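Below you'll find only one chain, the form predicted alone, shown as C-alpha cells.
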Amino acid sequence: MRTDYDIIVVGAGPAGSMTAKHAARKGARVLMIEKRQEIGAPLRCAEGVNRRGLEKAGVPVDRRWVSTDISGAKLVSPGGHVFRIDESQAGNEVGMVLERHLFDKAMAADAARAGAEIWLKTAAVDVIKEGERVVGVKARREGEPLRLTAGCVVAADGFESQVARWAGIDTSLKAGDITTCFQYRMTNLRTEPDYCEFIIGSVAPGGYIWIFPKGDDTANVGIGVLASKLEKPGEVKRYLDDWIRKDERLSCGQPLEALAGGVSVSPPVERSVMDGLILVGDSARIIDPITGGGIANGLLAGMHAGNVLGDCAQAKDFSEEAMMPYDKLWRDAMEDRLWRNWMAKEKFLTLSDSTLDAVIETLSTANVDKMSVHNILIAIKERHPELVREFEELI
C-alpha cells in the first residue's frame, strides 16, 4: 500500500531533525512536523553542550549558533566550597553555550537541504493504527483537520511524549522523576564571563542553580527543582529569586527573558521501538539524570534513528523486529550511563548540605583530570565509598 511519506516525523526539535535528516539523507520521504510557527522558540533549555556529544553525532561546530565558548566549570557546595575546572579539563561536560533558537534552526535546515519536507504549525493529536501498527497520525494544519499515512512515525515530542502514549506506551513520570525549571537571561552581572557555575544543596532541592554565560555580561541564570520537593507550581520561581537577591553578583542584573519548563530526570523508557513507531530524544528519556542535559544524547540517538529508518525505507519494513538495531545502537552508546546517573541521582538526593560540602571539599583536593560525571564518581567512590555502594559496579 503507497503512504504519503515513509516517516512522519513529530517534532523538530534536534532529535527529530537529526531522524528526518539521516532518513532522507538514505532517500526516504520524510515529513516533519512542528506545532509551533517557529522552530527553536519559545526556548526552553539552559543553552549548555559539550563539543565530545557534537563529534559523536557528526555534527560541526558553526559559530553562527555558537553563543560563548567555555573556558571552565565550577561546582559549588552549600557552605561556599568550589571544585573549579579548567579550560583544558572542562570541554567534556560543557564546552560552550548556544543560540538554542539559532541552533535547531540549523538542524532543520539540514534536514530540509537532505530531502525532508516540514511543515510548521502543524500539530498531532492521535496515531492512526491498524491493529496493533501505528501506520500514520491524525493531525491539525494551521486549523485545519487530515489523516497522514506512513511506514513509520517517529516521536520525537518530549519527555511525556503524547505520540507514544497514543500508541499504546505509558510515558506518565512520577514527580520524583521530573525537574521543575525556571530561568532568566540576565544582565549586567559580575559573574565569570567564561565559566559554568553550578550550586548544589538546598537552594536547590533535588537539582541545581546554574549560571551559563551568554557574552560580556549577560548569562543564563536558572534553577531546576525536582518535583516532588514543591508544595506549589510558582515555588520554583521564589527558589531562583531568593538566590539571586543573596548573590551580589547577580542581585544588580537585570531580567531580559524568563521561561520555565520541566525536565524528566529518569531511567530510559523500556520501549523505544514497536510496529510503525519509535521513540528519539526527550520522548526515550535520554536526558541525564543528574545535569538534566539532552542536547547530544538526542543528536546521537537521532543520528541512529535516521539511518536504521532509511535502510527500513529501502526494504519497506518498519516492523518492530526491523527497526530494533535502533533500540539497540542507542542503548549500547548510553543506557548503562543513564541508569548510573539516575542511581547517582537517587542517592544524592538524601544527602545533607554538611556532606555535600564535605563532597566538594574532597573533588577540590582530588585529581579530576575532566569535567563529567563519570569521572567526578570516580573520585567520590575513592573518599567516599558509601556514598556510591548501590551502584559502584556502573562507575
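Superpose the two forms; the largest set of C-alphas matching within 1.5 Å is the rigid core. Only a predicted model underlies this, so the values are computations on that prediction, with no experimental measurement involved. Positions refer to the first chain, counted from 1. What changes on going to the form predicted in complex with the partner chain:
Core-aligned CA deviation for Arg25 between these two forms: less than 2 Å.
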The other form holds:
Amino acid sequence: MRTDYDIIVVGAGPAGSMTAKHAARKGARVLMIEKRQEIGAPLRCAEGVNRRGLEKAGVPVDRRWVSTDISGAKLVSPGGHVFRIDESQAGNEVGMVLERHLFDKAMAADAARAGAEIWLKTAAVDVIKEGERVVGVKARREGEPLRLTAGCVVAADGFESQVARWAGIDTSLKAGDITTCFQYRMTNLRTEPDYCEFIIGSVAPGGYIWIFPKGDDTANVGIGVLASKLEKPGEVKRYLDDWIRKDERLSCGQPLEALAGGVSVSPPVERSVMDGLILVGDSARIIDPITGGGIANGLLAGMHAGNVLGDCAQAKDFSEEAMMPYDKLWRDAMEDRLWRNWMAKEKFLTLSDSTLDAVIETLSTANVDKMSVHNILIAIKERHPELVREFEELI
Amino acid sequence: MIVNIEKCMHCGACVGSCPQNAVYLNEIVLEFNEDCNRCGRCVRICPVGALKMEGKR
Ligand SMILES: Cc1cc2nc3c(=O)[nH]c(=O)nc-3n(C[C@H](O)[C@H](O)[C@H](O)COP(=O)(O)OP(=O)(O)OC[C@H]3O[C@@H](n4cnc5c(N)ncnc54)[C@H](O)[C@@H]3O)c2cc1C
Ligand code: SF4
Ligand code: SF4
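Next block: the form predicted in complex with the partner chain, after the form predicted alone:
Following is the full complex, with the preceding chain placed first.
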C-alpha cells in the first residue's frame, strides 16, 4: 500500500473531487480520502444550484444527477407578500435542484477517471508538520492508524474545517456567522413543483425556510437559523416543525429523509494556502452569506486549486509562494461578492418583520427585470431610501 | 459532554462551530477532547438538541 503522494485531498465533496480531478489530470499522484462509507451520503444539502455556477467550473450538466429544473423563485415575507422571480428575470441565476447523492459520486468518478485514488472510511485525524510546513496527515483507515505523507494536503473537509485548524490556520467562526440547519425531504405536498421558495422573517431568525422541489409532490423543506439567534437547544428543528404544522401545503406531507448541518455565512478565510496545505470549498468559508449556497463556489475553487496543484506537482514545489496563484484565482472570482453579500446579510439581520413585509411588497410591485442583489437594492431605494442608506456604497 | 445518540444526526454542525476545534465526528460517533472549555456553543447550536453539558441540568 502506497502511503506517499504528491497530493492528499481530505474530503470527497464537490470541492475535493474537483481538486483531485484537475490535479490528477496534470499528472500529479493524487489520493482522496473520505471518512464516510459512501460519497454523497448522508446528504447535508438542499441541493439548489444555478446553471452559471456549473458552467463556470466547467461541469457539463448530466441529466442523471439533475432532480428538477426550476422555473423561478418565490420570496415570501412574514406577512405573506410574495415576490416572484421567473427564469427570464433570473437569467442563469436560477437553475436546478440536484440529486447530490449522485452528483457527488459523479464528481468523484471524474477524479478517478483522471487518475486519482479514492479511499473510503479513511479519516484524517491530524496533520503532520515539519516545522511550519505540512507534510501529511495522520489518518485512520477502517480504524487502523496510518501516516500518509504528501507534498500538499488539501483541506476539503467541508463545514467542519478541522484540517486547516490542525495546521494552524484559524477558520473558526463567530456565532453570528454560522447558520444551523434542519431539513426534511417531504412528499405528498401541495407546493409548486418548479419554484424554489424562500420564507423569511422571525419564522427563521437570521435565516430562512426553504422549499426546493424534488419532482412532482416532493421537495426539500428546510430551515437555517443564525446561531447567534438561538437560545435553547433543539430550537432549529422546532422552528421548522412549527412552520410545517402551520403551512397547509406542507402539513399534509410526510417525511422521507431528515438531515441537519452547519453553514458558514461569514467572510472568506484570510489565508487559503500555507507551505504544504491548501483550503478549498466550505473549509475556506466561501459559502455565499446571503443564499447559503456553496456548491458552485466549491466547484470553482476546486478547479483552480487542482490546476495550480498540478503545476506545483510538476515543479515539485508546494511552498506557499508556489501555490499563491490559487489564492489569487479564487479571490478574483468571488471574494468581492462574498464580502458584499456578507455585509448585506448583516443588514438583513437588523430588519424587522414589518420592514421585510414592506420590502417584499415593494419588490412584488416594482419592475425588477433582472434579479440580482444590486437590482433589488435599487428597487428598494426608490420607495424606501431609508432602508438602503447604509448600503449606498454597494449600489 | 453528553451526546444523546438517538437524537444526533451526525451532521457536524457542532464540529465546525466549536471555537476550540475540540469536537471530532468519526463518521457517526462524536468525540470531545480536553481542549473543550465548556463554552456551551455546541449545545445551543445543535439543531436537534442532542448535546448536554455534564453537570448541568
Ligand atoms: C442543510 C444545508 C443545505 C444546503 N443547501 C445548499 C444549496 O441548496 N445549494 C448550495 O449550493 N449549497 C448548499 N449547502 C452548502 C453545500 O452543501 C456545501 O457548500 C457544499 O457541500 C460544499 O462542498 P465541500 O466539498 O466544500 O464540502 P462537503 O460537501 O461538506 O464535503 C466534505 C467532505 O469531507 C469529508 N470529511 C470531513 N472531515 C473529514 C476527515 N477528517 N477525514 C476525511 N474526510 C472528511 C466529509 O465526510 C465530506 O464528505 C447547504 C448546506 C447545508 C448544511
Ligand atoms: S450538531 Fe447535534 S446533531 Fe449535529 S453532530 Fe453535533 S450533536 Fe449531532
Ligand atoms: S462546549 Fe464549547 S469548547 Fe466545548 S465542545 Fe462545545 S463548543 Fe467546543
